[in-house]
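Here we start with a single chain on its own, the form predicted alone, put down as structure tokens.
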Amino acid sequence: MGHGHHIEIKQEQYTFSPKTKRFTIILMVLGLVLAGIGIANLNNDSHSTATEHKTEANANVHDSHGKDASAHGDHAAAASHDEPAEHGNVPNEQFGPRAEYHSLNKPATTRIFANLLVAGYFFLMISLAALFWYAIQYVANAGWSAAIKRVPEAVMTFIPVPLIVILVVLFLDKNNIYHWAHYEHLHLKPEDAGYDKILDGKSGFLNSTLLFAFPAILVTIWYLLSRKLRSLSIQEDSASKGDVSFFKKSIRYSATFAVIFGFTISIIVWLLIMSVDSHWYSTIFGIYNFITHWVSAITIMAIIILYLKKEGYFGIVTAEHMHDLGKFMFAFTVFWAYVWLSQYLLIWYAQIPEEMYYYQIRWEEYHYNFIINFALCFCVPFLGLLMRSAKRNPVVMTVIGIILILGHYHDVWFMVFPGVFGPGMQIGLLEIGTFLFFSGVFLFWVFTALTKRGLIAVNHPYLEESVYHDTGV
């Protein structure tokens, strides 16, 4: 199925209407008004008045910190953020199915911060995402994605953002918010009271020095090289007509980033979420993490694309590379539902205690956030998606594709609120109006990012290849 007329190829220069940045300003100002009042009604908040968990669990069945059930209970209604009282909810060192977890009392100001730090990492890791998948064009050579490769040239441009509000987030509450951090200023010793062998173990990378370097080094250093494919990019619009040096040093810069980008990320993803559950580990929750954000970066770009084809931009793409995109959203939304069964189904045959934890209390206690999440990210985008005429088709993808943004960001969510707060915790005003306030933004900030430079790579090599661009039947 070919095109059967000529397309016209000309550069175009995106401007931001009025009324689309209305629309990012009403995000966050209606982000701002539900976070503020959610932050005025903590005290009145379903987890302040909760009463504690706990699970039924065999007379002899002691946690971590060589204390009885009824014990730790007592324990952690006592604590506070400056008493070497409490590290988290643990599972049993004995062998068996279940675990001890009981609600953690932790300032209101926490919620504050884990809101803040679940959208920053959500947006950052779109954010990079964008950048890994406009570095994966160039490594693959690939000649259909350069009609529309200025659109994550503008997502990438945000990395500095989000990586500032985790920084200071991190700065102000990683004692509440982390575990491991709050045993970590207590420096006990085998023989003191409390003390934890797992943490202790691990205290070698669980560390505030590494909680800071990391983040700050590595993402810093795929923000440059995001600047210096950006920065050959604007050199290739200026060169002349087949000059392909640019083109290749693209090429040489994606390669060094993708090979970087691959080994290092789930260095971030450890160290910011896995380790919010400072006793559980997966092998596997890196590449997990990598594909929630891909498949929502993904998506975030096709959104952006329709809309702006929708406003008239974007002449020279097609409903063929929509369709692509479609399939891209649906692969990997299949490929979330496999990784994230296989991490479930290992640890479920495992009967590790440590490992089952994390499942265990995301099943028990927020057993309906568990199937929303599933549905939300797998179950509707797979079903909406499953036909060639629903990528095609403009409304399909772009209801499709929210569904399947907020199901991701309900992800990272659930990845974070259990391990910090225990039981009891649900999503309001303020985990909304945060969503919001950062979508708000985020879509402010890449727009501005639009408006900077031609929405065509009239000199990219491959251009006329993806202007021409055919899925087939």
The other form holds:
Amino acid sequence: MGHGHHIEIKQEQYTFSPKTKRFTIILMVLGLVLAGIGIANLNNDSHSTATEHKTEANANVHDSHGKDASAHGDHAAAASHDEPAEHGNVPNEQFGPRAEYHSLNKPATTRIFANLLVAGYFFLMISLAALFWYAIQYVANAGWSAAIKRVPEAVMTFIPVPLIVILVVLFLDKNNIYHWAHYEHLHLKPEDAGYDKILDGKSGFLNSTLLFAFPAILVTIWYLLSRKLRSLSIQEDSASKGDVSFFKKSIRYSATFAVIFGFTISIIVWLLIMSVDSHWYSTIFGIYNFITHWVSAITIMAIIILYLKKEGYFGIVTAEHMHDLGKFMFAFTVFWAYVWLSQYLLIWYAQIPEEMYYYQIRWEEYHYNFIINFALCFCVPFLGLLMRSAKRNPVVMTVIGIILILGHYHDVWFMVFPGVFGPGMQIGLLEIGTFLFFSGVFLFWVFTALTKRGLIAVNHPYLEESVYHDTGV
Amino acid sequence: MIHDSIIRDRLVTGDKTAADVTRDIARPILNKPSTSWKIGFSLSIVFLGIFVASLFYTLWTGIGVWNINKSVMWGWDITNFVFWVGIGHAGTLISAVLLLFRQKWRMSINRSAEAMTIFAVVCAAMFPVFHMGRVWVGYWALPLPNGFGSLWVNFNSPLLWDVFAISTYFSVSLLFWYIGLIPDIATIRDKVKGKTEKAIYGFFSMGWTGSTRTWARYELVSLILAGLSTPLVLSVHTIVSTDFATSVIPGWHTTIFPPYFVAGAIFSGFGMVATLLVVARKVMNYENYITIGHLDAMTKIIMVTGSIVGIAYLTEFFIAWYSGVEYEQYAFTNRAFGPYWWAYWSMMSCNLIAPQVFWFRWARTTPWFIFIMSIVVNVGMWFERFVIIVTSLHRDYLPSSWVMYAGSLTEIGLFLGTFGIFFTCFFLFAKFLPVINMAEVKSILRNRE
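Moving on from the form predicted alone, please list the structure of the form predicted together with the partner chain.
Zooming out: every chain and molecule, the one shown earlier first.
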């Protein structure tokens, strides 16, 4: 299609309709209400959560420390327990990496902060992934996507919001979220009881200074580059027809961003998420986190475009573009599963205790989450988007897309919560509320950003290619 | 109507018509071999001779002629295996992944890259097959219903996964390459004069008529095969990486291995494609088909994949420290500052640092420089495998079994010899089959309407 007849390219101006505005506000209010109910429930049973949800495996440990375990002091107590184990073949739970799961007596507020960390991190990473996607279009000289480039441009403006949320959360509650931060604050010497050689060895990287410095500095650098790219793009709109100087500059800035981002993104992932399981390590973890948010970002952009089309905008965006976005969603769903399997298979196969406990607790104590995670992130989108017709159907794309996003949000939750709280946590109203509230804020922000400029990059040198884009099949 | 942006470079330069394409690309096949071809082919035969001699000596005397020992039980042999398998990646990447991404510049390089893939996999296969020692029972590696008593393959072993992964990859690559060749073989069939040649090319063209229906089916098959091949680009080197990563040997067991090996394979594969094509475009006068724009695109891929591999090196090193596991920490310190430091730093400088020159436009568009860089890339990738295999093995948990290892003359001979296999095959291919996909290139000529 598209061949043989002329398509007129007109600038379109998006207005944030009251209906859409109402929807985003409903999301926010509903989120706040649900989160509020969740918090109220939290207060009701806060003192009993720790004992109610403990499992048999570590019940004995808790009982033995029940007397002296205060919210902050129990790590030292747990590790100082140095009399020989009398369990016979039962693994000694007081020794080794699993010991860190015993300190479950976290204040109820930690659950709120952990939720904010998950939401902040998820929306930070998808905004960054949208920016990376945008940069890749320039670096790879991609023509097909020129028509939709204003959408990632709007998504990437969101970067500072979740960054601030994360920094505030870290400031208020890092000692309860990160085992190592709690440990750092104890200032133990090698001769002290409860001294942890491994955590001490990591303190050159896992320390409070870097925990704030790396996200603050790196994200600011990336954000400034995104501002530059966004400004080049708007300047191009008012430039004379055929002026490719802004386009060429964009390529240069995109390449700069892509390289800086590629070499540094893992640092953020290690600091914010991997260090939740403070003893654990996995070299693929940065890639895994990137792919999780990369596929989510593409999906969110696809859903926003579909919505705008439904509202009557984006006349030049056809089923061909949606088909290609659907292919991206499909391909990176498969790639996510590949990276997931690479990590899981190798850790499972080698069975090294230091690595294995990450999956052990997630499999043994969070059986359903483990299965749901893989089902929502891989099985549903894989089967749902396999057919050509599915990728060209707005309803199927939206439904599968929302499931995919929920799956990956759960994936982040699943990386954080078992690490922070040990066994026994579940998705509740607080989690759902936080997600809905952040989705509302995110959509409100992105739709507002879309109103700030024309929806079509009218002077983009590849716009014509994009308008006549044809997937060929 | 073509809507390609005016700022895009032409993929085929020199205002070629469809007839020019056929004439230019069929020329080496229809004419007598050139002097440069004869020299190159003879040199390849010499290296092939080195291979045959080294192999004969190995088989006659036994694997003991290699310097491998109780600690370093994998040496040059597996290094070479991984090296060649890696090179065999670019072909399928170019033909399958770039097809799915609609990268039309692949059309003038995919044929030779696919051929290279097949020859590289053949070279790779030599090493695991002959390191078995008793090669005549090599078929025991297959899960055949057997009368050998309780003998049965170990499905838990990544080495067996290798057997499946590589044989699948080889079959699909060969099929893909051959199907892509059919229309061109038909063109050659219609051009050659001799009766025997006509019969042979006629046989392999499978009665190609060029009707619309044949073309429609042909394009459908290409697309399906591309879809099937794309996972294979990932699977083969993923499985190769699990040969190491499923173990508990420090320096081998790391979760980043699968994607990092795949990136490294694409990196080395493009290195080899660049080596071959920079020479081929000059010697065979294909500068209008394999343009500076093609070299530019390939060097960019080399730079990107080199950087990805570099990120993996840095990640591994960092996490080894971060893990707090002293064995991991030692393995990496030993790599960088132990007795094999030279191999480690060769790898680092060739794979991570050197490709960064491609940030400069001059470096991406100067053929002789690209040629040198492509060799650097492949030297670096050989060292990468050597570093992974030898430095992790030569000092294990027991200091009493610490040893040094260097390849024997036979091992070196076998490695050099595989270049003989590779280039002999490639020169034969360049003589008897069209190096560039004529049918596809005709579809991207600007002046076809």
